[in-house]
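So this first bit is one chain, no partners, the form predicted alone, shown in structure tokens.
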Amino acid sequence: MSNPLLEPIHGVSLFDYAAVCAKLGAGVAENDVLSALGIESAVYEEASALWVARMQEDSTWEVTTEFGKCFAEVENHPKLKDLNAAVTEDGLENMEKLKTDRYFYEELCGARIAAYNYGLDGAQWTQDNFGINLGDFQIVAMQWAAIQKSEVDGDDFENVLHFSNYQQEKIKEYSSQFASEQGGNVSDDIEF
């Protein structure tokens, strides 16, 4: 490695650190994750703090960029790839659909944004309604972000705009739903 900031910390590589973050975000118990990785809690806590410090001090953004790539590839981590939180059958089906169906992904992004706009926890709403936890959602989001980047790099702005518009439609649709569930918007009875 040419960048010393990418060297492992106490034997914890950046890929290890990203995978631990992803698994913890997906609801896997910390003890299970650290045990599978073969490290103690104190080692992880220090490595975690130092990885964050490295990202903060890296003016080139290389560490942060590599972290994002590693986070998106957690399913390939040799020690943690098969470690998952308990997920319902519907949740598993929805996760597979989220990975392969961009319309479904954009819809859930729109729903989460609308939920947050209406004072709801969008991540919790997604888990409650679709069985997809925040960590797993973010892993898939990184994969779709890479696809969108390749579209931008390939000058396929029409496709980018298409899905952006679709997400905006879903934000409006779910906003209406959440407003209705909360008794309407404050300004619904104002006429101009």
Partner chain sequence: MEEADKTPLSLIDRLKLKAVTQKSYGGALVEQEAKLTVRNCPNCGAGRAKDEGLTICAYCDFEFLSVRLTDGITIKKENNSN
Contents of the next structure:
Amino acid sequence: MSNPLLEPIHGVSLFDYAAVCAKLGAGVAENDVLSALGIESAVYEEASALWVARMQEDSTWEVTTEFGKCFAEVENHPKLKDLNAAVTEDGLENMEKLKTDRYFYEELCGARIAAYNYGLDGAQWTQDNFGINLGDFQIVAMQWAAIQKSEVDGDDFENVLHFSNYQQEKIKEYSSQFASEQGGNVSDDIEF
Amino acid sequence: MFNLSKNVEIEKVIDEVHTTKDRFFVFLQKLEIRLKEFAEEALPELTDLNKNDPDGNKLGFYRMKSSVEGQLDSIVQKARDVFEEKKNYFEGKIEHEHRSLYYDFRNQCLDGLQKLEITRNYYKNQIEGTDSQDYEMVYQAILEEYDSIKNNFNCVQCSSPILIDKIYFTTTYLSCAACFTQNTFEPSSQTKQLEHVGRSLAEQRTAHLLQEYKEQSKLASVIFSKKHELEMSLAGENLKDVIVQKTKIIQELTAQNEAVEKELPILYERYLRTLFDHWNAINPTMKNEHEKFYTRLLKENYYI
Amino acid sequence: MEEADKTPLSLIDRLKLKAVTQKSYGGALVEQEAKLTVRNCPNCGAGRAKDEGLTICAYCDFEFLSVRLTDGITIKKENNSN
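Please give the corresponding structure for the form predicted together with its partner chain, as opposed to the form predicted alone shown earlier.
Shown next: the complete complex, the earlier chain at its head.
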């Protein structure tokens, strides 16, 4: 490991730290996560504060970039991969779909954007309607982001545009749904 | 006959363009009035909720703010949708030789639309302004809490007093002086925020210094633009007197620019150093880490 | 005109109500007070003493922490058990 900023802190590697963040975001209890790593909260809280400080210190952005990669790789973490919060059967099915079906992923991204625009907690909305928690959603989002980046790098703008348009359509669709649920938009009575 | 019917046709289109444009501007005006009324009503409500949100993280406030902004956007979107529809309609309808009719329609409507967007942006800024947090108060609460609890703990093993000797913002081990047992001290949720509160408070306290730096920076670019403009104008200048006069002004501007540019790093360093001094004073246990961050920012010369 | 004034007002009230009454992801923030606890060895019941380090039980070798501590904020290398 050439970059000293990537050395573990109190034995907590960047992969451990990113995996803890992902698991906590996915609703796994902190005690369970820390026990699996063999540490206590005193150790974790120091490691966490110092990992953030390392990201701030790092002018190359390597720590932050690596953190993102590790976050998307949580399913391969040797100690934490099997720790999961209770997920419904529908949730599991939707989660599988989210990983494999780009259209479904873009739809939920669009829905979440629309939800926030209508004052809804998008993370809670996704949990309530699709049984997918925020942490799991973010992990899959990182994986799709890598694919999107490879499309941009490979000049595959047709695909980028195709999915971007699809997401825009979904934002409109969900916006109409949320608007009607709140009794309409502020200018509905003003017609051209 | 053919030309006559074509002329009648064109007259009809011209008429339709003007009517549509007039209607569009009336439509925009109604939307703008509604936007203003709605935003003006929302602002005091948001200010109130920012102060009195029952949620500790002000999530209720952020959701309401987001929905108010969403409504402002929905107004602009409504105007934009109509604009796109009419623009496409005339784009297909107006033939090549009367294209300026289409361009005028499009540009004038677009100007109107942009005016609505400016009003929307103005209110979005106002709405952003309702998101205020007095970090001085949050920090005071942490200090007061520390004072009130520092002597309240006893070793879980032998009951001897354990002094909380400083503000800890992460869970830590404190040893009992009597029985040497390692006790685990977990700070309150608000004290765990000390590092973040410290940075935000330091930023609040040094906002005036950042402003000074930004203004100087802006001044530098204004002087530079003036100088550049004059230099460009020299290229086509033939009158000797004018050339002499402009050259003199360029020299003056160059000198001014150099003086302002020289001040910039000094102002930036003063801002950054003061900010980090505040942050260090608030959370001294992270001083080493703060200093590494400071070194990076000073080297990269951008503000946090 | 009166109708136009009424529409945004009532909508704002609805937006506010929706904002404050809906469930937040992860539940409402629960403010925790500061507290002091000890962790005794779950294996032999002995307490953890400072001199013997934080990582291993001095009496039965139970591993409290399965990592090597480095120099952190208040926890230091010296806090590793020998």
